[in-house]
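Presented as structure tokens, the chain that follows is alone, the form predicted on its own.
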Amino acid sequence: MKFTTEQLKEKINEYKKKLSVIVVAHHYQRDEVFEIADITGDSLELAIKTKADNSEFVVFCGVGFMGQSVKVLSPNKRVVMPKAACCAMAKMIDGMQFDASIKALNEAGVPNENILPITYINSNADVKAKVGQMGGMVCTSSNAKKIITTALQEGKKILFVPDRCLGQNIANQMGLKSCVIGDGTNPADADIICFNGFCSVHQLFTVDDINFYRKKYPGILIAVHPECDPAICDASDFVGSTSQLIKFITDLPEDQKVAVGTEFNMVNRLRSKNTYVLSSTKPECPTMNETTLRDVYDVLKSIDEGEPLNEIQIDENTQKWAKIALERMLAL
């Protein structure tokens, strides 16, 4: 049956009142979904906030690794996703590829006892579990520098997965040497050894885009996410996580122009004036934009009928070690 947008919103709100559910949405979700959520935020923020909620079901509007993080931190909750969307970066590495990375370091003369792995939260539960088993932990874009600073106190080399850009940007900030596995350099010579993963959306931004905006609008500020290439971050005025970008930009005087290098939906909601997207094309995450109001309605309907769609399941061993990796981060 077809419904108008307003009818879908009405039916979704009816289910929210009837069922023991909480609807959460990431900042990158399309407006119609973001607006009907009970909780909004970045991935870790959503996992922490839902942990404090007493609802039986979490309807997670985002991508798979985020829903998994909720399930890992709150194993007794039932987590369902309106759309079984996957983060392209998280899909770039799995447990087998993690093991292959460790093997590559071993062959380069770096033994396991000299490796401390850190995984960006943008990774699936099996990778978080592998990291946890090796004594490592998770990080976010906002706390990566703090996590790496603490980890380096163990005197080991950091294996950073899966986002090479975040790893390289943090290394540059700290004056450390980094490399990317497979780039032809010797990992034994680096402090931070990065897996060759990346965010396709944040690869859209170029130094030419920055130069264009600086020429067109003298005095404009450039604010970007650390998932951007190091050359972009080096040429910008501010580099920060999703939550840090939101604060920086919303705190600016209304007449201050700013060009932002991150996902379009979030940028579009920040300020009504003097805010530009740092790209000649629309930097829209395809998987984040898969979820529609109709999907939210359908998943709520499935819960009401006793057959929840797209429920996240994680095996006991993966759950255990992924939680350990996450809790090591939260302890800091």
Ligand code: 13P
Given for the second form:
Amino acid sequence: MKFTTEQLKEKINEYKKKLSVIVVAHHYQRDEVFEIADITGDSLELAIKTKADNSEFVVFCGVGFMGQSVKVLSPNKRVVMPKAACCAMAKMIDGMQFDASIKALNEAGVPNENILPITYINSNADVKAKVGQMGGMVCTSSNAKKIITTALQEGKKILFVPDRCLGQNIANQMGLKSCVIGDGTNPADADIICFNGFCSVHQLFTVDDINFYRKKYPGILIAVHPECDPAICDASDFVGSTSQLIKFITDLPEDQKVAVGTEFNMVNRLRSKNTYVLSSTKPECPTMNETTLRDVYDVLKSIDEGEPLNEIQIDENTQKWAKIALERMLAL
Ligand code: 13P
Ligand code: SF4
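Can you give me the structure for the form predicted together with this ligand, which would complement the form predicted on its own we have just seen?
To see the whole picture, the full complex is given below, headed by that same chain.
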């Protein structure tokens, strides 16, 4: 049956009143989905805020690793995804590729006892579990520096997966040496050894874009997400997670121009006459955009009918070790 947007919103609100559900949405979701959410935020905030809620069902509007993190932290909750969307970066590494990276380090003369793995939250539960088993932990874009600073106190080398940009950006900020597995340098010489994963959306921003805006609007500020290439972050005025970017931009004086390097939906919601998208190509995350209002309605209907769609299931062992890796982060 076909519904208008207004009818869908009405039906979603009716289900929200009737069922024990909480609707959660990441900042990159489409406007109409973002607007009907009860909880919004960056990856870390969503994991923490959703854990504190008591509803039986979590309707997670975002990508798979985010919904999985909620399930891992709160195994008793039933987490359903309106769309089984998967972050392209998280897909770049699985448990087998993680093991192969460890092997490559061993062959380069770095034994397991000298490696502390850290995984960006943008990874699937099997990778988080591998990291947990090796004594490592998870980080997000909002706490990566703090987590890496603490981890380095163990005197080991950090294997950082999957985002090479975030790993390199933190290394640059802290004056540490980094390398990327397979880049031809010796991992034994680096403090932070990065897996060669990346976000294709954040790769769209270039130094030319920054130069263009700086020339066109002298005095403009450039604010970007740390998934951007190190050359972009180095040339910017502010680097932060999605929520940190929102705070930075909304705290600026009204007449301050700012060009923002992150996903389109979020930047567009912040758009005023002084806020610009730092790219001539629309930086949309295809998988974040997959979830529609209709999908939210369908998943709520499926809960009401007793056969929830796209429910996240994680096997016991993966659940146990991924939880340890996530809780080590939350403890900090
Ligand atoms: P945040 O943790 O900053 O919300 O980022 C998640 C993400 O996927 C960015 O591309
Ligand atoms: Fe993944 Fe990039 Fe999309 Fe973020 S923007 S969810 S890192 S593909």
